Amino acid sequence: MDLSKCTVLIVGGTSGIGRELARRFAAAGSTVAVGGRSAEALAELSGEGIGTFEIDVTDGASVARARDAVLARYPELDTVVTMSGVMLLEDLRTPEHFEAAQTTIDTNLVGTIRVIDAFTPHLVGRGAGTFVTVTSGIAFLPFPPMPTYAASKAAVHAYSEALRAQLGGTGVDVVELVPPAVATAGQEKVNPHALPLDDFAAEVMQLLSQSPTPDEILVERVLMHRWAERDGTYDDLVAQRSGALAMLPSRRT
């Protein structure tokens, strides 16, 4: 991927990884737009010269409006990154977790599908382009306190694989970005050993710039998650990560 020539929309790019990637695409020379819900964050990015659009991926009408607005302003759009997501703790021993599960699936999985569906006709019609989906190392090595988050990201992985197969021959590529724990505001609370955001973003941009672009963007820190089953470390690592169940309020003593 030539990072100096892309016209990129990052949905869910108002904070954390998405915002940092937006800034790095822009610094590399790409034309960048960001979609999100935070008016304050959108205003800040607009002040940096990045295009901004309000979008709520849990609302099909909002996604359609944003698509129309984006394509009216950027008819040359060639790259769509869909990374809106929530990470919620759930105690599966209590029925109250179900609301968190619904929110997680509607945002992380169904929201991803809404965005892809909205822009597929445009990218296929132009005969070239890229979808970048965002999963997680947790898709391949579950983190037990966040069961539906893990399930949603595993589902996005499978969906990305199927999308890549179905779009074969159209000129539209599907690239899956698989972050490990990265030191954004949320992850810093969960994992003090999370990868610094600057280090992660630099490695991601280097991998994206390869030709051809890899189907999966795997930074060094996420390889232990991605290949745990292959390497025979899966059971031991899940058992270790199960110790984090103590962070659930109902399990604290």
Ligand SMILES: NC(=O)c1ccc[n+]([C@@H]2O[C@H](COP(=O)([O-])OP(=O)(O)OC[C@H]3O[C@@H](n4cnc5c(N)ncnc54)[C@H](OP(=O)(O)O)[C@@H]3O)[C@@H](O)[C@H]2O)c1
Given for the second form:
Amino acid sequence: MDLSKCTVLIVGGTSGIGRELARRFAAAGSTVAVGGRSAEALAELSGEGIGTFEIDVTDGASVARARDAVLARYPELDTVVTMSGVMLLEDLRTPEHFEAAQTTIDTNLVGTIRVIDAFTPHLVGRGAGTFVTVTSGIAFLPFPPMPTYAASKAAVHAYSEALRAQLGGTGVDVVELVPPAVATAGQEKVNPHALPLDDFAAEVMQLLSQSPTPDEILVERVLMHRWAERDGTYDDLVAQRSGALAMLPSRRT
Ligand SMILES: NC(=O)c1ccc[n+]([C@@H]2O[C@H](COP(=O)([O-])OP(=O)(O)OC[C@H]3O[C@@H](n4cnc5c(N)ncnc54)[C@H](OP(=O)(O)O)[C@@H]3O)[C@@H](O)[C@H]2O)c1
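Can you switch from the form predicted alone and show the form predicted in complex with the named molecule instead?
Time for the whole complex; same chain goes first.
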């Protein structure tokens, strides 16, 4: 895709990866809007010339309101990124984890579906455009301390594949961004070896700029997760990653 000519909405663009990509799309010459709940973060981005929209992806009415406001201001919108997500640790030996599981599915999976549904008529109507969905290396190689997170991202992967097939022939592409551990605020606690955000974002922009855009945006660091099953390393890597269960509060001695 031509990153200098997009009109892009990044839902979940108020922090971390979404905010960094928003700034890079804007720097490349695209028109950029972001959505999220944090009024403070939206005000900061608005000060940088980025269009901002309040949206809670767990609330269908909020998504519909944001969609109407975005399309009124940007009728030429051609790219929608479903970046919103939560990454929660869960201890499956305690029933209290259920609330985290529910929030994770409602935000990461159902939230993605709500946003895609809201913008599908617009993109299909214009006969051209791109949905960028966001999964994770964890969709392909579970990280046992975040079980519902892994399930939600594996589900978004499967959904993205079906969406691509269903939108075939409409001119609307579906691109799945598959980040490895990236050093955003959400990750620093969990993984001190996470990829620096700048390095990740630079590689993503380079991969996105290819024509045609690949179905999956896979930076070098995520290849071992994406292809673990094919490469026969899956069982060993899951066993190795199970060592991280020690980070759960109940397992700390
Ligand atoms: N960082 C990593 O290591 C990593 C790895 C793989 C995949 N990912 C995925 O990449 C995406 C961004 O992650 P990040 O690390 O940049 O996290 P982050 O800094 O915590 O950003 C999460 C974004 O999601 C938004 N969000 C959360 N709940 C929302 C809701 N109910 N409605 C609307 N927006 C909501 C937040 O905005 P508000 O709080 O303003 O609503 C924020 O903009 C997520 O989908 C995550 O799963 C991250």
